[in-house]
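First, one chain by itself: the form predicted alone, in structure tokens.
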Amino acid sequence: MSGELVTVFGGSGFIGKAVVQHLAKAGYRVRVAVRHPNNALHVKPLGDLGQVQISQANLRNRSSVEAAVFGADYVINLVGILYESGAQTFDKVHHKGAELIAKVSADASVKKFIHLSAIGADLESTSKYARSKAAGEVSILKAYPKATIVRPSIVFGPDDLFFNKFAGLAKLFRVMPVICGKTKMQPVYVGDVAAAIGSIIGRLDTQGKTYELGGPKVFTFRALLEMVNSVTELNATMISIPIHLAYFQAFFFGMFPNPMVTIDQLKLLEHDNVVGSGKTFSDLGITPTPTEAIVPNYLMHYKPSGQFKGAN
């Protein structure tokens, strides 16, 4: 091990996982932050003994999060929340609690500060979503100017939101639904992220920069439901949405501890998501993982026979 110590808040998340592993296998000791330890113990396992550590840590709690930059190297912030569920609002958890974690890491000067936002962060956005990540990175760059911000597009990977959610309705309803059916996406596979945010600690060019990381192919909304349609062989129907239509089930969503769809959500899918001119993965020499090499390998177990269909 390197013997640096690296802090990650929200590690034991989707994307978490994948960034404390590959810390790990590069020989960093990783200190996971995150405000329920004891729904985190999975995440111990992802390095060697003693390796990865968990410490407790809310954003609305300054020594707490002092306590878990306390002596750390680098310090990676992945917190995000998809939708707003009582305190945990958009602009306490993307706005006040990322500039809080900025403020601490430079007040500890630490090496480097890396920050997971999104792609479309925007200040002028109909999102709240948006609205916050865009507020979160200027309070950041703010508090640390070297920061570095990573925007990805969708990120899949075997415990994504995103395939698993639609092959999930597609197996249980038999209908997919269809709403804006033309927006563009780059989905990135979420080890290409976790190796992106490696490659950025690992290089002094990268302080102070932003970094959009999208997959090798633009699809439509419409045709990421066809592979998931192809992938799982449901035969699914596809049935289109009027977005004004998919508002008004949203409202009723919206009221769901879970929503499967939020209004706000509905604002951010009229939208495209692909990655624009900037800094990508090719700065980092990084080549993505096309989509279609990943996908199938986990959504074959949604098939109406099953994963071993065709098997002796």
Ligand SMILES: NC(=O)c1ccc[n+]([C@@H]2O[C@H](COP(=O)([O-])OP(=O)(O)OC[C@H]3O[C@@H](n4cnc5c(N)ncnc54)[C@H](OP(=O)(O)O)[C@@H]3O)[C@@H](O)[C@H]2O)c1
Given for the second form:
Amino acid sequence: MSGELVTVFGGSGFIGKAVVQHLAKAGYRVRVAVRHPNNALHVKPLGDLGQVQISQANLRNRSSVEAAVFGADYVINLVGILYESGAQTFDKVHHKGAELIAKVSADASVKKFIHLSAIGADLESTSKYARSKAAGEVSILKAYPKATIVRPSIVFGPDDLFFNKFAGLAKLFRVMPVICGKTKMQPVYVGDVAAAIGSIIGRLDTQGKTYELGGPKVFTFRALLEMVNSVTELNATMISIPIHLAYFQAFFFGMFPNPMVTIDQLKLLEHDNVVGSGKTFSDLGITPTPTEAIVPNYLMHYKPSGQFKGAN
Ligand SMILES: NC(=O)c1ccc[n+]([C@@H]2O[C@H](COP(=O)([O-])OP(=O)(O)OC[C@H]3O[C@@H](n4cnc5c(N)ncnc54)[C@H](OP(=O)(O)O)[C@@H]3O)[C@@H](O)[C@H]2O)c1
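Starting from the form predicted alone, produce the coordinates for the form predicted in complex with the ligand.
Below is the entire complex, every chain and molecule, led by the chain shown above.
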């Protein structure tokens, strides 16, 4: 048990829960910093009694960020959004908010700052999400040059928004929309992302480096949808949707809260999402878990007959 304190911004989210659990198991004290502490109570049992605390913080409010970082040995930023809503814009969250945490962490002399970005982060991208992620990386490295940037491909696990979304669609409508079916993806297990972050905290040679994380296998988007169809036994009809029609539909979806798909997400979907030639899991001594080994376990409840078909 190191007893050192790690502040995890966004620790109540999908990746956050896995990271908090991993750090607690490794003996760190964890402070989860989120806007809505009441919605984050599920993180408390991820550690021993009192090991995981919750702190109210909003990346758009400097004093709350300072309070969350106060006394921390390490800071991890896992805050991100998939679409813009009200004051939660890509620029405010991925760029200015991330920069603020880096500046506050530098002023507080924290030992290490780790930031979750995404494969495809690019200042020249047509996607606002990808541009804001890249702008965040640039500003972070200016404020805290030794920061470690982690860029995952699509992250999967029991609560993911990727496989569950398509399995849910298939179960409800018995159809599976295929947009940009040839786009390549390298899904990475959430437990492996958490292990990578745990490894980065413990190693000095990770300072100032960027790691791209993907699973052991590259799939096309269509192949991933076929996997969903196969493991759920839903036999949904795969319908190819031309990209211009998808943009038209996304325009209308984008008008609703919690949109199923946005124009910006389609722009991302037009590009491959795979690990480049830089640093990755092998540099951290981690062997990533195959997608096929995990996904069937948590999609089984989408089966028409439920998860117990064939059980005695
Ligand atoms: N999931 C993926 O497949 C994937 C792939 C590549 C990269 N990433 C990146 O990985 C990071 C984590 O993703 P995730 O899927 O775990 O996200 P998530 O489940 O949506 O969690 C987001 C977290 O951020 C907090 N948050 C949101 N706005 C905030 C704000 N203004 N101030 C403070 N906290 C705020 C949320 O809690 P409150 O709402 O209570 O504040 C929540 O704890 C993101 O940066 C994302 O872009 C994810």
